[in-house]
Every structure is written in structure tokens, then in C-alpha cells.
Amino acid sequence: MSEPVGVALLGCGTVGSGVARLLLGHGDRLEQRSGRRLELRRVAVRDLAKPRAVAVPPALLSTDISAAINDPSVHIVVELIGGTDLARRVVLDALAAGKHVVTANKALLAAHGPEVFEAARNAERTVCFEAAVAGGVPIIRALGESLAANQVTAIQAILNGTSNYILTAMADGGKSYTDALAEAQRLGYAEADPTLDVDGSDAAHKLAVLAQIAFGVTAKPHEIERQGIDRIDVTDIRFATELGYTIKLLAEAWVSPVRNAEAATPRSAVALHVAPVMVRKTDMLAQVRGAYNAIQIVGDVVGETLYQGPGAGMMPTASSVVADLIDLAVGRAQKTFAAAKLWSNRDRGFTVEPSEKVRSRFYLRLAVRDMPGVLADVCRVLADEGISISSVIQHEAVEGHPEQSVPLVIMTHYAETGRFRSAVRTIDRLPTVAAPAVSYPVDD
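Please supply the coordinates for the chain just given, on its own, in the form predicted on its own.
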């Protein structure tokens, strides 16, 4: 009989309770999958008296994180504390103590990935993080292993279930953003302070992790362009429906063609951004509803693939955490970690550049004065930037628009993002435009 694997759990909130439930209640099944017993030996929490969704034996509970990390019977430390400051310290301490680490902390990896992974390599230990992106969807393993024969050329992903739930409620139920957010909070899909979810920060953290695996680029969250859903108006939801689209908050990575192919190390640019995007209703990503996540990966060999499932929650995320524990027990994770060299100085020929050069179609909604010549003025500005128009919709005045103005909706043909933004800035200065323009990229 192989020696059991001792596990210390740091944090026993929603996800930690799910991990404890699996380790305590399904030990036989996990032993069959890993060939070794996974034994929960320490659980460190902030408050011993706090109610939990799992009955943890009192002898395992403690508020002493250091004791849990340095226990010689512990081989793997599972970090589920959240945040970055304390999490960074305990992960570095665990690696220095000779423990492997499993984490679900995308913010930690996005902010401190190079430091954490260098410490792991120096300690000859492994960091696993399947649960850090998309909860129960095994996208980290898919990118790092199943798609290893490919060079990824594009990523489009719904990575925040809270935002997706709100947008679904707005599109299907006609709710305002405020009402949809309140419903999400009531059902437990959104936190009391939902800022990181609705402003795109959470998705940007996850995109930074995916970009490291797919392209070897290290992008800090503040370096990723992001626009959240907190300013989406139900008017745009309605126009999107009329045009055959739905709006989704997408985390995207686009690879430009190789530049200077004759150089010793040809380089390609990767544009990373998070923004609401109008997606055709027939597209697979448009069908992802509620609090689910989905990641569409395009590889140069396999083509287009889609991974979908619950992106958060106790048991889906716990499923990914325990899968990492099994991989460590078997020994697979250690080999993959050593070969991947994530967050290292290895140059894979990609650089992160702003998205101004990304070509897209665009949706543009204006509140314009109801007078002759307005459309000609707008078309002239677009033409000056080399942007052609695909279609125009002009209805009578609708509720919510400034007085004596009407909504004018324009769908463009493909144009460079930078030139479109320049056109919008000019359009906003036209005397016939009554309010700042609203625009979204259009995915076709």
C-alpha cells in the first residue's frame, strides 16, 4: 500500500467546504483514481466558530496557518484564502517548506505568477491551478495538455458567471441592469460588492492566466484593456435583439500575423481585452446562459473547440481542486509543471500589444438631433477614418433618450479598432449629437 498523501486546507469557505466534503466523504473513490489515499490532515480558518457547509472533525480545525503549512505529515497545501497579499505569503511559505501547492486564486497568479512559479522551481515543487479559471471547466488542462500540439491563435471566453447571469436576465426578461444585478445577488450569484465581476476585473485576471499558458506572455491585469457591463443600457439589449445578436462579456485574445519572419525569433503580437461584445444569436457562445462559463479556443491544428460548464460554485470548483490533488498524487502534475515552464523567461515569440490594430465590425448608437443632415455628418466622419457602413436603423424617439433626439444605430463593416475609436471621439463633438456615443465590437 502506497503512503497516503497528507493535505492541508487553508480556507474553508464555499469552495473549501466542497473540497473537504470530497476528501472526507469520497476517500475510496479518490484512492482508486490516484493510487494513494488523499487524507485531509489540517484545516486552517480565520474563525473556528463560523458555520460551515461540511462537518470538519474539530481535531483538524485551527487558526494557525503556519502550523498547517509546516506539519511534516502534510505534503500538499491547498490555498483557498483568496485575495493576493496573505495568499502570496502563505503560498511562498508552503513552497519553502517543501510542499506542493494547489490554488484556485486567479488574482494571485495574475499579479504574482512569476514570483510564485520561480519559487516553486527553486524548491523543486509544483503549483497546480485548474480551479483558477472557469471553475469546473477543465480549461487549464485542455490548453496545457490536450491542445499541446497546437499554437492557439484566438481565445473568446465567457469567464464571469455573474456578468453572464445579469446579461441573460436583461436579454430574456427585459430587466434593467439594476434589477438583474439585484436578482443575481438575491440568488447568490453576485457578491454584496459585485465590482470585480461587473467591471471586467475578474475576467481580466483569468484572461491573464490563459494568455500565459497559450502564448507565454505575462500580462498584469491593469495592462489588459477592460470594459464591464455596469453601463449597459436595456436599449442596446433591445437593438441587439432586433439585429439578431446578443451581448456577452467576452475575454478575448487575438494573435496578429507573424512580423519579420526572417528574424532569428519571429514575433507575433497578442491583443488582450475584456469587453461586452455583440454575438450572433446562432453562435455557440450566444447560447451560454445564466451563470455558466464557456471558452472557445482556436488552434492552428485542431481548429475551433468549445469548453462549457459551471464557472463557479462549491462543488464544480472543488471538482477541479481535487482533480489537481489526484494529478499530484499520481505524479502527472509534476512532469507537466516542469515541462511547461510557466511564468518563466522562456521566449515563445509573442508580445502583448494594444488592441488598436484588431479589426472588427462595430455597433454604434447615437442620440442625434432630429434634423436634416445628421446622418450625412456622421457618415462623413466614418468615411474620413476609412470605415464603411453595413446598415442603419433610425427609430422615433424612445424613452431614456435626451429631449428632441432620436436613436441612430449604425453597424459598420470591418475596421481597425483604433480608427473606429478616433471616429467616435470626433462624432461625440458634432453639434448634432446630443449625448456620448455607445459602441460595442460585433463578433461575426
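In place of the form predicted on its own, output the structure of the form predicted together with L-homoserine.
Chain only, nothing else included.
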């Protein structure tokens, strides 16, 4: 039998505990799959006294990250600390010490991908990151390996389990935003700083990783526009239901300038953004509930594909981390890593273009004064931007609306995002409009 593989776990919180459980509790199964025993040799944490979801042998546990990295019996360092500063340092140190690295840290990859991957190539070591996008869904392998014959033309994905959990709980369970977020935190879905989940940043980090694999682009933070679910009003969830839609936080990459349409001519620009989108209730993405993630990828050879599964939480994420450990023990990961040349200077010709150019339908909710001429004013502004209206709803009153105003909901036909936004800015200045407009793209 081959030599065992020594593993150091940096971080033993939600994900780290799951990984330790698998390594300590399923050693025989993992050995059978790897051909080598995966041995947990070090576990570094911040607070030794903290209760853990796994019984780590006390001799393995320490607060000394450096000792874990530099232990000569350790071959693979698993970074499950999170954040970007300490994580960057320990990953670079591990590579410099000649260790392969497994990480679930999408914030690290989005912020420091070029530096980390360059360091790995220089050290002739491998970085694996299956768990960094969509938790237990093997989307990194699917996109990077199984779809390798394709040029991807579109990605539409639910990539943040916490946001999807909150939206599902609000729409189906009538829960408040605050209660649903607290529940997602208790279940271990949320980031240490949950702002990253609900403001769209976590989904943007994951989209940056997918866009690197699919298009070879290194998206800078400002190139991925993001809007989260933190300002979603229950009024819009109710209107979405009335109109036959569900609101989902989607991370999207469009090569075609028209949502859901093929580009007339081959294009080498891609628009990347994260936003709440109204999705038809019958659409597959609308059926994805709770902390589940789903990724719809269109390839020019394969057509449309869909991947779905648990996107966050202890054991689903540990499943992906340990799959990376097995791939490293077998030696597959090293070959894939060398061939993929991710975050290198290899230019595949794609550029990131602003989302302003994407054509979409839109939902627009206004709080307007109930007086003659209001609808005409709004329609005139939309018409001036060449935007055509598909339907209008006006109810008499909705709880919580500013006094003497009524909600006016407009669904548009396809329009360029930039022109729609320009119309909204003008509408917001109309004296008959009582509060800033709320708008979301509509996926049809």
C-alpha cells in the first residue's frame, strides 16, 4: 500500500468540522477511493476551548497555524478559515512550504486568484477549490472538465444558499427577513459576516470564479455589478406571485446582449452581474428552494445544462473538500490544474462588458400619488427611452406605503438595461412619484 497522505486542517468551524468528521469517521472508504490513506495530522483553530461539532483528538488541535503548515508529515493544507487577509497569507505560506492547498474560500479566489495561482505554479503545487462555488454541487469539475469541449455562452445561477433560504422562507413560510437570516446563520449557511451573503457579494465572488473558468476573464470587483436581497420588500414578493413569478437572487453571465437569446454573431464580450430577478414560477430555477443552489450553463456544443444540489452547510461542503483531497491523493488534480492555467496570462479573447447593454424585460414598482395624469407621466418617460409597456397593475392601497400614495406596477417589454435605468432616474424625479422606484429584471 502507498504512503498515507498527511492533511492539515486550518479552521474547524462549520465546514472544517464536516471535513474532520469524514476524515476521522470514513477513513476506509476514502482510502479505497484514493488508493492511499488520508490522515488528519493537524487541526488549527483560533480558540481551543470552543465546543466543536466533531471530536478532534486533543493532540491534533492547536492554535499554531505555522506549525501545521510546516509539519513535514503534512502534504495537503486545507484552508477553511475564510476572509481574505489571513487566508491569503496561510495559502501562500503553504505553497511556499511545498504543500498542495484545498480551499472553499471564494472571497480569497476572487480577490487574490492571480497571485495565489501564480504562486502555486511557481512552487509546482496545486490549488483545488471545488467547495468554493455551490457547496456540494460539483460545478467546478462540470464546468472545467466535463464541458471542456464547449464555449460557454450563458450562465444563470443561484449561488448563495443563505439568500435563497431567506427568499424561500419569506415567500413560502411567511417568515420575516430577520428571522429567516437568523435561521440561516444557525444552520451554518451564512458567512461569518452575513452582509456578504445578503448584499450579493458572495454570489459575485462565485461568479468571478465561474467566469474565470468559462471565459478566462479575471473580473475586477467593480466589473461585477451586484444587488442583493437585503432591500427586498415583501410587497414585491406578493406582486411577483400575483404575476406568476418568483424572485431569485441570480448570478448571470451573458455573452449575447439579449437575455436568453443567442447572439446573432459570435461575440467575445461577457456581461457579469448579480441581482434579484423575477423568474417564472414554472422555470426550473424557480423550483430551487432553501439553501439549494442551481447553475444553468449553456454551451455551444452541449446546449442547456442544469446542476443542482445543496449549496451550503457542513456536510455538503465537506463532500466537495474531501473530493479534492481524493483527487490530489490519486494525482488527478495536479494534471487538471496544470492544464487549466487558471488566473494566468493566457488570454482567451473575452472582455467583461457593462451590464447596461443587456436587453431584458423589467418589473417596475412605483409609489405614486393617486391623482390624474400620473400614469401618463410615467408612460411618457418610458416611451422617451423607447421602452414599451407589457402590463400595468394598480391596486388601491398596500399596507406600509407612504400616505396618499398607491403602488403602480409596470412590466415592460425587452429594453436595454442602461435606457431602462435612465428612465427610472427620470421617473424618480417626477413630483407625482412619492418614493424611489423598485425594479428587477424579468427572466422570460
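Here the structure is a predicted model, which is why all the values come from computation and not from measurement. Numbering follows the first chain given and starts at 1. Between two forms, the rigid core is the largest collection of C-alphas that superpose within 1.5 Å.
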- Task: Examine F350 after superposing the rigid core and state whether its CA is displaced by 2 Å or more between these two forms.
- Result: no
- Core-superposed C-alpha of E183 shifting 2 Å or more between these two forms: yes
- Item | Exceeds or equals 2 Å, Cα of G173 between these two forms, core fit | yes
- Please state the CA displacement of D193 between these two forms in angstrom, with both forms fitted on the core. 5.2
